[in-house]
Every structure is written in C-alpha cells, then in structure tokens.
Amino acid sequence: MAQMDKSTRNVMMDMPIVDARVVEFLRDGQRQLIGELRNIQLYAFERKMPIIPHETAKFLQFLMSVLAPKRVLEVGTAIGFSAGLMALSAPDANITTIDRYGLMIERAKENFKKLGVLDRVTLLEGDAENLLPEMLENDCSRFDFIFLDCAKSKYIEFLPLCLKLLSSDGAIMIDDIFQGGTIFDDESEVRHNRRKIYEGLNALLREVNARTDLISTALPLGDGVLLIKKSGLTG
C-alpha cells in the first residue's frame, strides 16, 4: 500500500490532547453549574474535599440526560455532590448511594436536603463490600447506571458484583482510573503505600479489556474515567 502523502496526513493524531489549555477550557471555559449545586461544588473545591472535577461533572450531567436512567447506584457518596448532580440531571431517577464515613454521610444528607432530592436519594450507610452482596442476595432490581467512585483498590473486587446488579442495557462509570498516570509506572517505582491501588487498577483495566462480553472506553477526564456496558456477546 502506498504511503500517505505528508500533506494529507492528520498531524493532530500524533499530538496529546490533554494540553494544559484544554484542561483550562474544560474546567473554566465550559458553562458552570448553577444554584445550590454550584454552591456545593465551590464549597468542596475551596476545602479540597473529594468531589469529581468540573469536566467530569459536566460529562456525568450530559450522560444522565442522554441515558435517562430510572435506577442509579453510586458507590462512594462523599458529600453527596455527584449523587445530587445525577438526581437533578435525571429527574425520573431514583438514586441509591453507599458510604461508610460518618462525617461524609452527615454532610451528604444536608446537601441532599439543600438540593431538594431527599425523596429520590437513598443513602445506605456501611461498607460496600457487605452491602453489594446483600443487594444481590435480596434479589435487588437491576440498575440502569452505576457510578463507582470509592476505594480505587476495590474496583476490581466490585466489578463482578456491579455487573450482576447492572441491567442488560445499563452502563457503569468508574472514576479516577489513571492516578495521575502513575498506574503506567514500572512496578519497581511504586511506593509501598500505593501498591494496592496500582495493582488493583491495572488488574481492572486488564480484566475489562480482555472480556469480549463487555464494551468499554477510557476517557482522559479528571483523573480518568472508564465506561463499561455489556455487549451481549459470550465468546
């Protein structure tokens, strides 16, 4: 096959997209959130609280409006920002969210009240390691959308449980999969206290990429997000 003429080659294919100017636009150039949701976002940003960055919030907001899920599961409530965002972006959805940290749980409840979504958000207090299997044992109805934003080393353990809880045409979104790119470091360079996260996230990516019964894509939003849905294939 003849080589493509240099004048017709798309040079942009060889340029990284996550330029600092791109990140600046995604965070500051896109339309900002409004109302109480914006107040909660700013409060968290100012205090370095663990919420999704603006570009991920905008993507999640868009995704909710497109998918219009009826039942949503979130693992990792924190202060309730993302659950509140999903509830407001998908007004027909009921959200079940899980967290085990008392201080976060109290703040989340306050924020759900401020956002006016208490009637559509169920906050389960406890460890997802116990609660997810209980949901399966109780024959919990399947979820149309699952958002994982909890302990990163646990993603690989929670994946099979979440897939069982997912409806046939549902989708899973997993946050913070790249860890600032450190998951691509040589294993010998990984600090001991980061080893479980490193191993867990690499195992997650290997598992998802190897399975032909799943469709997935990774996006460089925030610290990286992974989207998964069932393909319907078995071989």
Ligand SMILES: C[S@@+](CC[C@H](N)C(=O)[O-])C[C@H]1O[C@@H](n2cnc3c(N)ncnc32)[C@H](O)[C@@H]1O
The other form holds:
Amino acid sequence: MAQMDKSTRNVMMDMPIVDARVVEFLRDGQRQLIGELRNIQLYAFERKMPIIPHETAKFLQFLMSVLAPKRVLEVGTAIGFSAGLMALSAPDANITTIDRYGLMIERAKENFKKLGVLDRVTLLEGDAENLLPEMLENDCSRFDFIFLDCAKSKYIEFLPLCLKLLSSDGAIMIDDIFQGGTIFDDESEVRHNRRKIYEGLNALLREVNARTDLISTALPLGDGVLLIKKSGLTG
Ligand SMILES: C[S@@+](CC[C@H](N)C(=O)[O-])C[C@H]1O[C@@H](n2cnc3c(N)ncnc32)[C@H](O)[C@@H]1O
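Right, and the form predicted in complex with the named molecule of this protein, after the form predicted alone?
Expanding to the full complex; the earlier chain stays at the top.
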C-alpha cells in the first residue's frame, strides 16, 4: 500500500483528544445546571462525593431528552444526582435506582424530595447482586434505559442480567470504564487491590466487542462511558 504523503495526512488524528483545554471547556465552558440540581452537584463536588462529572451529566441530559425513556433503571444512586437529573430530563420516565449504602440512600431520598421527583423515583435498598436477579425472577417489565454506575468490577457480572432486563430497543450506559487509562496498563503493573477492577473492566470491553448481537461505542467522557444496545442481529 502506498505511503500517505505527509503533507496530506491529517495531523489531528495523531493528537490526544482530551487535552486539558477540552476538559476545561466540557466542565466549565458548557452551560451549568440550574436550581436544586446545581445545588446537589455543588454539594457533592465540595465533599468529593462520587457523582458523574459535568460533561457526563450534560451527555446524560441530552440522551434522556432524545430517547425520552419511559422506564429507567440505575445501579448506583449515591446521593441521587444522576437519578434526579434523568427524572428531570425525561419527564415521562419512571426511574428505579439501586444502592446498598445507607448514608447515601438517606441523602438521596431528601434530594428526590427537593427535586420534586419522589413520585417517579423508586429507590431499592440493597446489593444489586441480589436485587437484579430478583427483578428478573419477578418478571418485572423491561427497562428502556439502564445506567450502571456502581462497583466497577461488577459490571461484567451485571451485564447479562441487565441485557435481560433491557427492552429490545433500549440502551445501556456504563460509567467509569477507563480508570484513568490504567485498564490498558500491562497486567504485571497492576497493584493487587486494583486487580479485580482491572480484570473486570477488561473482560467487559472484550465481551462487548466480541458480541455481534450488540452495538456499542466507548466515549472519553469523564473517566470513560460505554454505550450498548442490542443490534437485533444474532450470531
Ligand atoms: C459512583 S456512585 C454513583 C453516583 C451516581 N450515579 C451519580 O452520579 O449521582 C456509586 C454508588 O454505587 C453504590 N454501589 C456500588 N456497588 C453496588 C452494588 N453492588 N449494589 C448496590 N449499590 C452499589 C455505592 O454505594 C455508591 O453509592
């Protein structure tokens, strides 16, 4: 194959995408949230609580407004920021959100009240490891959007359950898939206490890439976002 002439090569292709100025724009240059949602976001930022960063919040807000889902499932409520944002951005949606951490759950309940979305948000308290199979056993109706933002090593375990809980044209969004890029480190460099996350996230990306019955795309938003949809094709 002929070498590409250097003068015609798109030099931008070799540059890192997320340079600091781009991240600064995504976080500070894009229009900020307003009202109670902004207060909850600031409360979390000030206390370094683990909520999605602003660029991911903007993306999720946009996605909700385009997809207009009716039934949403979230794993990883924390203080209810992303669930509240989804409820406000998709006014016809009923949201089921799961968390196992009592302190977060209490704060989330207060926040859903402040946001005026208590009637559309169901907070399930417990480990998703038990609750997701229970939902399947009880044959709960399917969700048209599922947001996974919980223990990162568990994504690979939760994926098959979530695919069963997903409607045929629904979408799954998974947050924090890159771990600051460390999932691409050589295995020998990974510290013992990070190994489960490293292996789990690598297994997730391999699985999703290998399956022709799924369409997926990874985005460098925040610490990485993975979007998955059933392709409708088998094999
Ligand atoms: C990153 S925070 C979620 C942030 C939230 N989605 C937001 O952006 O506002 C992760 C939450 O997942 C919860 N979590 C982690 N693993 C879980 C599991 N297996 N079952 C239920 N909750 C889990 C933690 O207690 C924590 O509150």
